[in-house]
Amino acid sequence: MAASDSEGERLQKVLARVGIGSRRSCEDLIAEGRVTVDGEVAILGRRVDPETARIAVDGAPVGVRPDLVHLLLHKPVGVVTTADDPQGRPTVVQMVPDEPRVFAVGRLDVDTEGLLLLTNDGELAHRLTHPSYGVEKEYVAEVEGVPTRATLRRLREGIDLDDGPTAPARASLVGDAPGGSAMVRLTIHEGRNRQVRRMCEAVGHPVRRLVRTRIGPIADRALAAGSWRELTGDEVRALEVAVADPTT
């Protein structure tokens, strides 16, 4: 859509009414050339339609669709991460409004609890679990055992699992436990599946308890398990700088 067409939103209203800045701000923004949309950079005088633009700041995708909803979920145990369940456990999508529909973004085992994003921005959901962006989750692991320096740092340099070696991982003793086990916190930037609890296991440390408490930059501990909420504005947008193209 050329600058001068007269059709759709003027781009720095609909950058200022997601959160980006006041519309003189985002009128700055669009003049330093760091605003993009649909992969060229964008000029003032710019509409564009929210439903289908793909915008971009810095980078970073700017989800602009009036209907995108970004929720966090303190996911409980015995709760599944899928749409639908054969067995006919509880899912995380019965935990959240009915509309408009969302989908968990990655998953969480049906033993593991903490928190979990739901939304129904497909754009930031797929930059979120792809692992060129690298976005970081953090857990709390109750291990059996008190695990070692020396083993601390195996979990940090990586572990050999079935499926090949770990990246690099941050590990720290958070304390002692009851019943002989320990707190361990963790930080990973894969995806998968099981993968604290199966490192844990390979350095004899199996996982009691296994909480996720950050997804990239979002954290909530007063978030109690089975509850959810909307994320703020400043929230989502510091999630899009997350996943920002790295390239720009």
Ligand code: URA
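So that the term is clear: the rigid core is the largest set of C-alpha atoms that superpose within 1.5 Å between two forms. Please read all numbers here as calculations on a predicted model, not as lab measurements. Numbering follows the first chain given and starts at 1. Compared with the form predicted in complex with the named molecule:
- In the core-superposed comparison between these two forms, the C-alpha atom of R212 has shifted by less than 2 angstroms.
- Once both forms are fitted on their core, the CA shift for S181 between these two forms remains under 2 Å.
- Once both forms are overlaid on the rigid core, the distance between the two CA positions of N193 between these two forms is under 2 angstroms.
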Contents of the next structure:
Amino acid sequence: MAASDSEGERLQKVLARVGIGSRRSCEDLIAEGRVTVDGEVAILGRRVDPETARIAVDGAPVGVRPDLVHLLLHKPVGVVTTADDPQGRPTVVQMVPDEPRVFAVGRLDVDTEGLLLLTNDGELAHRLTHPSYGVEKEYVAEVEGVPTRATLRRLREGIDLDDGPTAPARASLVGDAPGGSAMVRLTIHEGRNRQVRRMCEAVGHPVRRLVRTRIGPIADRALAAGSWRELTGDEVRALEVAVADPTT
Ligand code: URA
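Structure of the form predicted in complex with the named molecule (previous: the form predicted alone):
Up next: the whole complex, starting with the chain shown before.
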């Protein structure tokens, strides 16, 4: 239900808090009819409950809930993505603050390093991992041997794995590595178990090292293994745009 005249927070205040602009410029956005609340164009003076309102600027959803956190971790090798490990190995949730409790969005194998999102935003996590939204994940793999152009084409067109063919992907050689190996950049938009390792293995180039370098619009070359940071407001909005429902 919409917050009445006296309930909730002023819309421009909520928008300013999440970094859309100053209160004044947010008032201008509202006056220009560029802000919607629950799908309806908002008018100046509108109050909202930031915990429940679906707010969008120029059609792009704005994450305004103060209770939500979105962390970006550079998972090192040897750390598991599950919350508890029966073998007692370190877990990704131990690498970030305990409060508020967050969970990993999707998973990386224990041997894979690179970017992993952790959040308590269930709706965003669901969309980011659901195949129908097709969010891209980019990996750089060091593989044994040097794949030919024909092999890269096979990786792009789809590989028959034991759980079915892979969807079209992007694959390119980014350089040779020492010891008869090569660096391959692979961009996929599925999240099947050990998918990149299995794709490379299937074309005769087992993976020696695998790093996830991008999740949709989120990349950070400067984030060292074992470090984490909060996503910026712009990054959260970019993720929300990446998984926005085109029908709403
Ligand atoms: N593909 C893999 O093989 N492993 C991962 O952790 C992610 C994608």
